[in-house]
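Shown next as structure tokens: one chain only, the form predicted on its own.
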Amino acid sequence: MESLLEKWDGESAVARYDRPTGTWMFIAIHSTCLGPAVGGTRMKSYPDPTTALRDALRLAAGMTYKFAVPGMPYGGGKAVLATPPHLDPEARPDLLRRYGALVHQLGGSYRTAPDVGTSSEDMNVVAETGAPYVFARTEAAGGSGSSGPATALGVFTGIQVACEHIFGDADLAGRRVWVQGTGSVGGGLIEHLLEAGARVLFSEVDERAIRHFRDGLGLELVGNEDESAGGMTGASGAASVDAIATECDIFSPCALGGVLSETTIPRLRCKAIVGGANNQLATPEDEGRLQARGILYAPDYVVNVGGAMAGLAMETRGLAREAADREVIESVSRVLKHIFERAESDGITTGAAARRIAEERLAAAG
């Protein structure tokens, strides 16, 4: 752990061991340059505490860029609750309350919301001890609810921008779009795509979801044979190694990360990648591999900002959901167009362009 913190460029990290459950709690605050750090609470099992801390530090840095690129007044943070493999469900509420107390002790320098492994219902419990620094509680509890629909809206907007950039027209009618993962983001994205007349393909491992999208809606299922996909498998969707070669206009990863790698990129048969999953690139070098193949990449944290943007707008500025959604559409469209233009004018990858924009904003703020 010491070597991770020595090399990290963030501001602070908090570690606490929850003895009653055997859970390690990590809160990483990467930057408060633009405002208080905001980030989700990830709850899952890890091989060891060091791996969990590494995840928190990496994700917190990503949140800094997610907010800096569109110019939102927040910094980047992330929390990881590294639970034992078989956490007693009855112990979960008290664990969340102890975590909420830790968030409250930080006095607002870190503010949290759901992430992988947690939900709006969990935030209701965290808020019992962590308020007022807890967002995205259920609507019944006074929060903005699930971030999935607004995230899906941002990804859909990103797909329109990518199509306009590639084809000269944002119209999605007849475009083949492959959505990997049909959870709250992927499922919502599919609804938008179908309304726009796109030809939707999907990948999924959950049998109930497969029945809904394939048998109920008549969509084409792209392979889900096993979990040896070289980075193509996620908790809410999967595709086999062979499936990665599926021909489409847009590939939209909406499960977990690491789907774009040295192994999968040479096999891609798409013109652009615009997805809601975090950390889609297995390594930083994969940006260059995509560029070399002429595949347009929309940086994930640029197009999946919608959930955080809408939720914060509703809870901190009192915007109605419709107004918050309009902000998501306008922001993602404006920022992504700027990134594509900057990448072309500067002769760099779209990821590098996004980072330059973020770093310029951070530098201007001191």
Given for the second form:
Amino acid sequence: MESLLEKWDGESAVARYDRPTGTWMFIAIHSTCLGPAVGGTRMKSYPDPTTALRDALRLAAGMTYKFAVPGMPYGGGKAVLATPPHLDPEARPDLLRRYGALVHQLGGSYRTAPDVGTSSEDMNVVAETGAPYVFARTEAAGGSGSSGPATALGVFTGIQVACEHIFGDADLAGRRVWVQGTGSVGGGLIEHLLEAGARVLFSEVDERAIRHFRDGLGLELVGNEDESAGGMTGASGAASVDAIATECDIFSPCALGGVLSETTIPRLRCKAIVGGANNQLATPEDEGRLQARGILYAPDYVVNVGGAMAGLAMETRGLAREAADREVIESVSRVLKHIFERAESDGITTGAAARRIAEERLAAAG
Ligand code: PHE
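Okay, that is the form predicted on its own; can I get the form predicted in complex with phenylalanine (PHE) now?
Full complex below, order starting with the chain above.
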């Protein structure tokens, strides 16, 4: 843990051990240079607390870039609640309240929202002690609700921009799009894609979701992700070795991270990658690997900002959902086009182009 913190380029990290549940709480504040740190609360069990802290530090840095690239006045933060493998459901609300108290203590330098493993309902509970530093409570509780639909809208916009860049045409009619993971982001994305006339393939492990998308909507299921689970990092929803070679125009990872790696990239048969999952690349070198294969990569944090962007716009600027959605479409489209152009003109990867834009903003703010 010492070396993780020594090597990290962020501002501060807070740790608390929650004795009643055996949960490690980590809050990572990567940067408050552009504004208060904002980022979701990830709640899951990890093999050990060090792995949980590493995840928090890395995800918090990602949030700094996520907000800096479109010019939003927020810094990057993230929280991880590393629970034991079987957290008693009855212990959950009190754990969330103790966590909320910790958020409150930070006095607004870190503001939270849902992430993997937490929901808007959970944010209602966190806000009992953590208010006013909690975003995306349920709409009934006065929050902006689930960030999934607006994230899906941003990813959909990103897919249109990628198609325009590759094919000279943003029209998705007849394009093959493989959506990995059909949760609130992937599922919402599929709706937009079908409406636009795309041919959607999907991967999913949940039986109920499979029945809905395959049997109900008649979409093609690719891969059996269960078989690969042991070989992949955690419950990443990563595609099996066979599925990864699925031929498609666009591959859209919308499950957990780490899907694009030294082993999967050589086998990909897509023209572009535009997905909602955070941290899709296993290592920074994977950007170069994708570029070498001629696969256009839309940096994950550039296209998955929609949920945070819309939620923050509604809660801090009082925008109606429709207006917030329009901002997401306009911003993702403008920023992604700029990144694709900059990557070409500067002869760098799209990831490097995104980082340059973010770093210029951070440097300008001092
Ligand atoms: N989990 C969201 C993300 O990674 C964070 C977020 C959601 C922030 C909604 C604000 C509002 O972008």
